[in-house]
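Just one chain follows, in the form predicted alone, and it is written as structure tokens.
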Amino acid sequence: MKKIKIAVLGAGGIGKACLDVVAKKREMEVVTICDSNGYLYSPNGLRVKDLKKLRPSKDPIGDIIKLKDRYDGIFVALPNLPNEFIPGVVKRFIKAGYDGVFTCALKRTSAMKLMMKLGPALKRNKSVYIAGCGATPGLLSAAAVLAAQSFTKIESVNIWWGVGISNWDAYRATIREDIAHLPGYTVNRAKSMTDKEVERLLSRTNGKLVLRNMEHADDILLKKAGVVDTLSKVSVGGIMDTRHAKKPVSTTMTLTGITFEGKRSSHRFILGDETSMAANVIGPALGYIKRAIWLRKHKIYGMFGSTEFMPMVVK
């Protein structure tokens, strides 16, 4: 079997948990993984214990392009700050002529606009991309698509996750993205954060970060998929807890709706508790890489939400 060979741009929390799921699956190897500071590439596989080894390099993701030819599709483990900051990455690939595939955990409705911008491009160059493939957007707003199916108006789409990680030192650029949605706070001020200003501000909330009303790129992609018909009926929020693995809520998709009959109902879709954050990332979005790669064989190219495919199973 010739397994799917993958890059990973990111080696953060993320980064390295994708190297701990792909080691698990028959069916799919990392096969080269940077982050701001260098790269490393084995053609026979990568896992955690080998990041020590990582190359330094003026330009990580410049070598990562350089090994175009070398792997089927790319995980996209990026910070999402500021949002110019993928898509101008994905421009890079573009610009270089690869023509193979992308999925991403982006979260942010302003940086998906962006995205957006890049289908043709992508399209020319026979690539396909779907973006928003983590947990939500990607887990949580693919199963309000479903959910929908049993309506004939949908009413309100509601997100509210909990994460639990025991230091937030592990997930450094995500804590800095939730602290961006904070009131006070912009894309901005949370990226020029020192680690000890984000320690003084998790000391001030025991280390829990609440979040309402985020600006999250569910909300467009639902809109694409035409469950919603504005982005005002879609809300996600959450609560982060940064001292505790356990999860300070369960994580819960709630669709609202009045059915065909003219009765109000809700489907309620709920993440087991004991499945974390890099689990319900990281799943999806390696799911996401066989459906593009699908995509990419039936001459399907393009930009893509998570909403508008079903993810494959990564054997």
The other form holds:
Protein chains: 2
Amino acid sequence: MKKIKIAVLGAGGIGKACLDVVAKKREMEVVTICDSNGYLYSPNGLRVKDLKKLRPSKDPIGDIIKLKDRYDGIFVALPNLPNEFIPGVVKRFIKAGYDGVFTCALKRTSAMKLMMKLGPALKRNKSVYIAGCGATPGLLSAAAVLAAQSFTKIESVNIWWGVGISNWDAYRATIREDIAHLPGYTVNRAKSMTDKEVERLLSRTNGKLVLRNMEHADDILLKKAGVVDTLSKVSVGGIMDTRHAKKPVSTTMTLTGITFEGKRSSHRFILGDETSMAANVIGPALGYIKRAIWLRKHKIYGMFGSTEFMPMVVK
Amino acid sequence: MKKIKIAVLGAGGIGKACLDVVAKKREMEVVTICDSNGYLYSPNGLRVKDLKKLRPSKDPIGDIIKLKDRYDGIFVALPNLPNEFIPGVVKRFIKAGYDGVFTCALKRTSAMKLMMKLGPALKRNKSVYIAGCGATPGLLSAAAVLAAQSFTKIESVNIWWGVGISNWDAYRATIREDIAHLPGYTVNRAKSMTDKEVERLLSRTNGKLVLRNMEHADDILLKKAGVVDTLSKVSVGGIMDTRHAKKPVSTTMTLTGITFEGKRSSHRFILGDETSMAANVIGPALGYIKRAIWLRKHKIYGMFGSTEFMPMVVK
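Having seen the form predicted alone, the form predicted in complex with a further copy of the same chain:
The next block holds the full complex; its first chain is the one shown before.
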């Protein structure tokens, strides 16, 4: 069996964990990975322990682009600070004529709007990009599309997540992306915080971040799929505990609607408390890579949201 | 906007409710429907009240086949007693050269196996069939595919449903299909029971049917999608209360697996208690018709399971 070869952009918490997830898959292997300082390539697959051999580079993305004929798909696991960053990286691949597939775990609505503009260029390249393929948007927003089927009117989609991380510095970029959602903070302010400043903020809240009405792209992706007519029907929030691995609350997607008989009810999709953020982000992102390859094989190209397709199971 | 015109085969509980659901949709209309005694056609759409005008016919399926250029998709809402019945009906459409799309709410594994054999013939006709598009299989098995994404090993998929129907005789065929799963009963025995015999059986159990280890096609559809490697990992059962509209238990899909970190956990998809069987069967079946039309538009033909695609939202 020919394995699906993937490139992972980003070697932070999610990128590293992606190497561990793929190590458990027969159908897939990571052949190249980069962070902001260097990159690594091996046609025989990479493991976390290989990361110490990262080759220093002034333009790691450029190096991965040069290898573009050596992989079938790209998982973009870069921190997205500022909003233009990931769309900018993708533009470079498009400009270089990369004609494979992409998935990402992009979260912020404003970044997703920039990303959505790349559809025509991706089509010209015969590429497929499925955006927002993590947990939220991703797993939970796809569950909302399923849940919507039982109703003739959708009133609300509420995503309330719990994440527990025992050592926040393994997910420094993720935490900063979340801090950016706090009242009084911006993407730029969060990005420019030193680790000490983050520590200080977290110590004031006992290590917990409570995030309400987050600017999450679940809203535009659910509108794209026709689940909601207005973005305001979708709300995303949650609690991040940066001092305990145990989740502070169970991550739950609740879709409330009216059935054809006029009954109001809610379907719920609840993630097991023992599943980590990494498991719930990387699994779907890889499943969507397989789906993106399927789409491309059927000559269906362009930019899609994770709400439009079912991820495939990667064995 | 050009509406999606559909044919509904079956005018029992599900077929009737389908007319009510479609009445709430802007994008879809039912133009023809039949039961075992007659059929009805109107290019302008049908409502439940029109059913009293059903035209008697000796071969209602044959009459619907004659109208094959007047609709885009078929929802097969026939009772499937015996197992060969629905596959036999579909074969007639194929033989007549129908080249549109089908969905069905087929439940029994042995019937699904017969259905799956029709793939090559459907392909030759440039048709698409998505099978098992009700609640289980359908909504709940698709949710299992999503849930599976977080795990690197799947241990079990358990579907436990609750259905409450205040008047069982509105769903006579459905109830008989369920009785066929009881120990000591067969499809033929259930089919041949008179209404009085069904009444007598139900009166012995206070109107409730408890069904365990049902032969439901969720198993082969989840295997087809790669979620499980053996059918025995999937179990389906539930409780049907034929005397109260309130569900005796909340319908729940529980998928248990091991994450890449070695943690065992379960994701759950729970249907709102106020949603009826009709809402949870017909909504997905129509969503999958829209997906089947999408597939056909992209020249992707053949036989698929509801676990392979995301249903689309029908507005």
